[in-house]
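A lone chain, given as structure tokens: the form predicted on its own.
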Amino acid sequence: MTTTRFAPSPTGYLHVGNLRTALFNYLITRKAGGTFILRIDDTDPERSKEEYVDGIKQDLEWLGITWDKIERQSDRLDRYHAAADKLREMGRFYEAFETPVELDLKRKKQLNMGKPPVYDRAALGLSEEEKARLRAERGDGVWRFKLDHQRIEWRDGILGDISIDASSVSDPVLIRGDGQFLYTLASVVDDTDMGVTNVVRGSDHVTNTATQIQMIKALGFEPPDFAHHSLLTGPGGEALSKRLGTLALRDLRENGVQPMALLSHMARLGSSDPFEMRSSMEELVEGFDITRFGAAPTKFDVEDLYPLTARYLHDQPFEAVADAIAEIGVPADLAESFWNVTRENITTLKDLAGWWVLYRDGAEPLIDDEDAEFVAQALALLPDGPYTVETWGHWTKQVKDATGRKGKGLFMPLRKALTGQERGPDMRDVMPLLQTVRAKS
């Protein structure tokens, strides 16, 4: 059975880069009828916070990304200890004591000699006495996985055939000097224990994948199928930072971006398929194909989400937005007509409130000096409300007969006087919604 996972660290709020990884894994699972695991990678007790765990869940629920199981790495430390002990017994795990300064000097020396900056395994030559002395001087060392220096190869679901020479990679640190298990070991143990069959993540993890494949095999398991999606850049090709608030999912939600607009965009961004607005998660699942995505960096512009949100909302029936309309105080007898009149003139649902204020309280009239006398004459002919869909036609005919104005010279000044805007919904439909005409008063 297909099993995937989304494994965020609760050290901050989810952003669009996280979403891409979550969505790809989710769609693969749902298309195969498998299991989707939400795994909270909280092995860092200093930076992991419960508020971020709650935020991750809220963001996924807002998007409609549901999980079948939830796991927390902080509950699984005994499994990581057991795996570490097994690697020690196999001679694949060793303690190293270099300080960051010493490691940096080694790297610089190797680079100056034209060699790759790979850890030189000096710790393997330490005697037990030397290790004891270093522990007494510096405290516990870090624990590194000893790679087999051979080529690590796999068929990547997006990048194709990958081959990495393990001798060009440093033996990865799996346990810090303070005893904290790092992502590389914890992820391997979790993926094997939980039967994960497919892992989709960013292309910046390719080297991690190579080392993890060796670790998985060393522990006696077969690696899952890996796929590495391209990294997102800004619209100008610049690197995205997850610290930018405009890219946090919670901020996109607050700014009125619709979940399906965001999901539809992310489900095709970077693929060879044209964009298609989807109306449901089921449609997204049906149309998803991981092999259609490329390796090149993918440009993402947050501003693209707003016209997509508008497009999505324009197609929504009244029932889908009835609660939002009720919240801004539109009377029940006007609510559906309010939506039908206003829907194509909003970008997000947040815009509805401004339109209702305009209809309820009247707009500040926009009257050009040359039209002031004409507008005053026209408003004197406007009957008192309530108005109907016939009001605009009857009134403008009266004004035309009385003033001789016609066409744009007739209609535009009257629209601006009643709504304070040059553009907007058909005035025939606006009139029944107008509760107050401020220009007339």
Ligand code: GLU
Second form
Amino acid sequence: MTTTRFAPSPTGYLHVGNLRTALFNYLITRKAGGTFILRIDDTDPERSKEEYVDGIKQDLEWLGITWDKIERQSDRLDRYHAAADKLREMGRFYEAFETPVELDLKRKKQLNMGKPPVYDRAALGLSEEEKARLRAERGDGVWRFKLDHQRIEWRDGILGDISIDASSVSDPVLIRGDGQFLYTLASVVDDTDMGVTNVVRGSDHVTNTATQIQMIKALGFEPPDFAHHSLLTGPGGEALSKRLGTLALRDLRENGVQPMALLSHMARLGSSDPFEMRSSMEELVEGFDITRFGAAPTKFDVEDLYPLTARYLHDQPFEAVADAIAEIGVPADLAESFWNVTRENITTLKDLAGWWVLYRDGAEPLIDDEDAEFVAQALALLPDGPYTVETWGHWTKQVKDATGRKGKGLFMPLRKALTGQERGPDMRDVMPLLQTVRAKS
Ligand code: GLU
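Starting from the form predicted on its own, produce the coordinates for the form predicted together with the ligand.
Next comes the full complex, and the chain you just saw is listed first.
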């Protein structure tokens, strides 16, 4: 039975980088059958906010990424204490008292000597008296996990065979001086308690994985299968980490990006399979294969989401957008033809309102000086509404006969006069939608 989890920290809103992690874990579970857990990593009470927990749920719901269970790390502190006690008993956990400034100094010295900046384990040499003195002076120390200095190896679902020398990694801090558990231990306890079988996360977690594999084994469990996806970069290959805040899912939603366009893109970006527009989660699940993803950084351009959204919408039947159309006030008897006429001329559903206002209230006419006389002549021939799909043909024929104009010189000035636009849907279909012809009045 497959169990995966998506484990965001509620210290901000989800962005496209998080979405990749969420989606991959979700698709793996839905494909294999099993349990997908939404785990809220909220061990940091200062930075975690309820507003973000709610936001994360809303964003996942918007995308149709549904979870079978929700867990919160803040509810599970007892379990983390028990694991810490166990590691202490096993001699794999030690208290250290260096201040951040001292640690920084050590790192700089090591780097100057051309050595990797790995914590030197000075705290292991402290006697009980020295620790008591330091505790009295500085307060409680941090607790570090004592790594076994051997190679840590695993077969990564995306990166392939990985081998990391544990002596090149600092003993990770698992509990802060103020007693707060850090994600590294909490995650290990959760993954083992909850029977997580597969962990997909960003490649920035590779070193964490190495230390977590040792912790999981020390606690007497089998590590899950790990896969680390590449990190997204901007279109020019620049790191996205700083800009991710501006790529929040809620902003994309606000801007009219369609969930299926976004999901279809994300399910293939960085994979050796070509993009395919999917129309349902089932199709996404069907076509997903994590082994097709590569280790190289993956370029992401937010602008790509708009043509994809347009492409997705062009193929949508009226039923799929009926609510959105009703919301902007299109009368029910016009709604379907409004959609059929307009859909190829929108990028997002937000563009529909503009077209509707134009049809309803009439456009500010666009009339070039050299066409003014011609347009006036043509408008004098325009019959009174309501119009049908025949109106445009009849009218333009009459105008042609009366003025001798034809082709673009005939049609374009009339389109511009009636719609205020150079481009748009077929005028034959637009005419029946025109509630007001401002150019005439
Ligand atoms: N809360 C961690 C993060 O957001 C989870 C990492 C993991 O998936 O283990 O980076």
